[in-house]
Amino acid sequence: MEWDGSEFEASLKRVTEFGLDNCIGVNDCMRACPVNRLGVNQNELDSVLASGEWTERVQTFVTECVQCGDCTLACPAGVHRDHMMLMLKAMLPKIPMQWQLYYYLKGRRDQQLLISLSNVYGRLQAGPLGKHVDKADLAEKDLLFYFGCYIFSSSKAPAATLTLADRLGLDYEVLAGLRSCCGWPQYLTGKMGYGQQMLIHLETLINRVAPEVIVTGCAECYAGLVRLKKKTGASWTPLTTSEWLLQHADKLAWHKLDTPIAIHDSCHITKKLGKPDPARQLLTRISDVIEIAPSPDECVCCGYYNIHANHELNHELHLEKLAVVAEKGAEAMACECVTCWEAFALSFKQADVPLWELMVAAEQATRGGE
């Protein structure tokens, strides 16, 4: 199955032309953008997507934007404008240095001798877990853990999750490395020919493997599996490691958490994909939970999707955050996104909070059964 970027873009044209056509002019897009420091509102967005020419405001939200959704969750016009600013990012006239060192790496197949060196050092990082990188032979199994670059995660949720596995006695395969990226994060940046190209790389792989489920704990990962059912027609079923978990639960003996811990929303595994539930059904068995948004899809972004081009503006949304975890009470919060964890994890760090992983927090809410 031959994809190439012109199918992306074709699509986005169409929501753009769409959204051109039926904008009311209200600006709740904006007012609801949690990153919109410069208060760019959606008229200055419009006339760049209308005309091509940029203004130096634009093109700095540009790169700033997250991807979080929430311009298109307020929009009373049904406009998506998510998409819109994601045909803006393939425009860009200049991309930014840090994106540009961010592809340099991650998910470039490409870049074999580099990413041979990397290996090296990554394999060694993973522990037992370094023969999963990059491996050559895959195995046909039904259930089929995809970690991707996540592999090298300091969240250690690969290795909780496998770990869940072999106490559930389950057989299975692991997909992980830099060269099984799910080209998600350069298709959330503009980049629609690359990620594509990555997907078309990932169902190859798959299909090694011919699996009945493919388990992420990524989010990014998962709506890239997701989006490659829907264009293949593929018989797996895509989950994340919440409803995995979920479907074995009862098997394992659990024991809470003396610590209330926050629930943190996934952008795109609950804003744009429709599945707060799974993730809250699991921390009950952990911990008592403290929600810290008025409902899931008012949770605020880890900022992570504007690949580090402002480091400051994220640590505003992670000390915003912080203040809220705070407010309600909370000792800690969890993520089910690996993504998210790690956007936070720094931050958190920084100001003495414990962050977990929703299957680092699982494994030892397990332990005990052992």
Second form
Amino acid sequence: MEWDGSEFEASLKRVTEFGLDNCIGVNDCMRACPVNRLGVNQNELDSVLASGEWTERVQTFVTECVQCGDCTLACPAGVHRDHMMLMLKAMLPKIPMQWQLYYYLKGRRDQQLLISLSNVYGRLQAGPLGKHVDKADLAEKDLLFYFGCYIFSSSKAPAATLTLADRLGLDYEVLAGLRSCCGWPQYLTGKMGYGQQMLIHLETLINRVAPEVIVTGCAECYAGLVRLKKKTGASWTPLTTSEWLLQHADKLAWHKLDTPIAIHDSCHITKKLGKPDPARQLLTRISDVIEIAPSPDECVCCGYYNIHANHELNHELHLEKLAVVAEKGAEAMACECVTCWEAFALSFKQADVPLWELMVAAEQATRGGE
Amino acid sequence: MMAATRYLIIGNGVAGVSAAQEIHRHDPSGPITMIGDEGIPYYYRASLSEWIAEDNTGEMVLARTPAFYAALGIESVVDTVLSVDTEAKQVILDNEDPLGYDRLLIATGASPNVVPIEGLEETLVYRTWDDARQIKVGIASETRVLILGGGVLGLELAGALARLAMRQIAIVQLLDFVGPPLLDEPAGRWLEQRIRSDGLMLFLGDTVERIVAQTAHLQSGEALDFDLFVQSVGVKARYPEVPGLEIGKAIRIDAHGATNLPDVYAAGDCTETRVRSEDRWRPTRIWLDCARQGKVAGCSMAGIEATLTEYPFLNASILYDVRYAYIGDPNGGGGVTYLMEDDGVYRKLRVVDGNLAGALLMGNRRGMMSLYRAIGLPVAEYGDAVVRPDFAWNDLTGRNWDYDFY
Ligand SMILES: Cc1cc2nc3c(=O)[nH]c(=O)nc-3n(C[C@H](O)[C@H](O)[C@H](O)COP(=O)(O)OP(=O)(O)OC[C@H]3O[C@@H](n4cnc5c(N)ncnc54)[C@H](O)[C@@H]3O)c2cc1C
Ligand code: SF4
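Counterpart to the form predicted alone, namely the form predicted together with the partner chain:
Up next: the whole complex, starting with the chain shown before.
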């Protein structure tokens, strides 16, 4: 399929222009932002957008924005502040080193040698799942598990998901690795063109499998799939791992844990795409669910992108999250999104609070039942 | 070599600054002078209530940073323009010498109406930061506030003061419902309940006839004591004297921001524009329209072809303490109206000849931006489903405005 290469940028420009005209200055966006530790005001952002004249504060803040969308939900005038932040990311004069590395690796399909080398390393790291990393032969299957780059992460979710699928006796194909990136990291770093390229390439890979359903455990990959489907009108249905497993839940025997577990909502799945329920329904089968209110005070952000920009800020966020979890009387927290889990993992480990991945918990709760 | 064009802008509100931005973009070498009589940089009027309620600091009320002005090379003059001599191409200032121009933009906004009341010597109004400052200085928790006017601004002020827990907040409104012109009577009743349940006093279909010391005597016979009296009874266009300028209720501009006089442009609250579809002149009243007009006028002044698009009307903000969106024409007569009322939610959609004509959303504004894109589209087949927050407008408009990237 041919895409107009400038489509994303044009849409960003349109949204930004509308935002600049329509912002009435109540600053609700910046008060709602979970990572705005510098206390940046929207007039600082709009001044940069309108004049191209950067300040250090705005530059730092722009690199720290995680694109959670809280600002947009808070705006009384209907301004898409998150997209305006994306525009600022695209305009950044000084790009952080970590970002440069990130899209050198992930954004450039022409860096074949580098990708091949990192995939060799990636395969080793992915262990038994290594065979799926950027594999050339993709079979036609109705069910496709899409693990993108998180196949390399320390997450146990991909393995648990496949174990569950095997337990259910399902036939499937797996798509994972650097070449099947959803493009989100590129968007996050303001590289719209690269992001779009990645998504187009992803489509060609998906077409080889010609699935009916694509399942992913990463909120960003999921958002990428939703976007791809919207743009291409593809017939497959994107599902989160929770949605998928819920469809089969009655075929499994569940033993409930007696630990009450707090649930962390991912910004993409819950807030932006409006699907808070599947993860809860699933967790109810595993343990008592402890809710965290969707306010910025309680639903503290995982700060994922700051892994690449600001570690300290991330850690601060995580300490706040841990405090909320403790206050709620939860003994653990569960994440639906692999990315959130990755972001939180270290801080929770240091604090000695169990951090569950929903698929891993589900796999354990249904083990040896039949 | 041709001398650079000298641009002069009267009024440094949103219309004036939006114009300056465009001028600078298209003609970076043309010097821009902005004359304002408030003596402070461009700020957000809509943010003043948050400032009074202490949710926002003064820093947040400012709309642009000094770096922005510096980047645009704007020269600021603090003075009042008394009149414009279009023959000599200069503006006459109150304190300083006349200033010449090649292209002039009048973006002088509006000034609040004041009703004369027997016994009233001076009155506070609500338009500028200075007005807001006077209100803020005048209040303490023991203060009894009386607001004349239950329109959008009066309610916004009441909402901000309610957050500060005043001893008494009373609103006197001539019409017998609150919130016009955004709200019609049923919607006004809905909001009225909410305001009353917060303990505010509402006197509808009433007015202040006389003031004796700190007591207001209402037409209905009621007597109300107050410490602070604010009038919020609408605004009228404000502009300096310009001989030969075509004026209806405000300065008349065409689709390029031009007035009937050569090299004189106008934008913002001081203007009215022709609504071709309705064959009438419409005064400019909202921020978004001021910004769009300013940009078009700025382009025209810099010699760039630009035309004001007739977008459907869109105004989204806070009314009292409720987030609302007013889209298209929800209140006009005719057509079919769908209503949804729920705890804290009021949604109304109007469909005319099977096409979406307008919407008023309060409390739950889900879908507002995509609904805005859908004005004029056929929706008859969906019946009353269109009024529900989960209606899939994006499927109808074929684009996902709310989350374009999804
Ligand atoms: C409290 C408040 C809340 C509002 N909330 C909203 C909202 O939520 N949403 C919305 O859409 N709109 C809102 N509005 C309306 C919106 O703010 C106005 O439509 C907009 O500010 C008008 O912009 P403007 O540039 O045309 O005029 P202004 O902002 O009025 O700017 C004109 C400037 O010119 C100066 N001036 C006038 N005459 C002269 C002269 N002769 N010489 C020198 N200087 C002069 C004035 O002092 C003023 O500073 C609100 C208004 C107020 C007062
Ligand atoms: S998208 Fe999230 S992180 Fe970025 S500015 Fe908005 S609220 Fe802050």
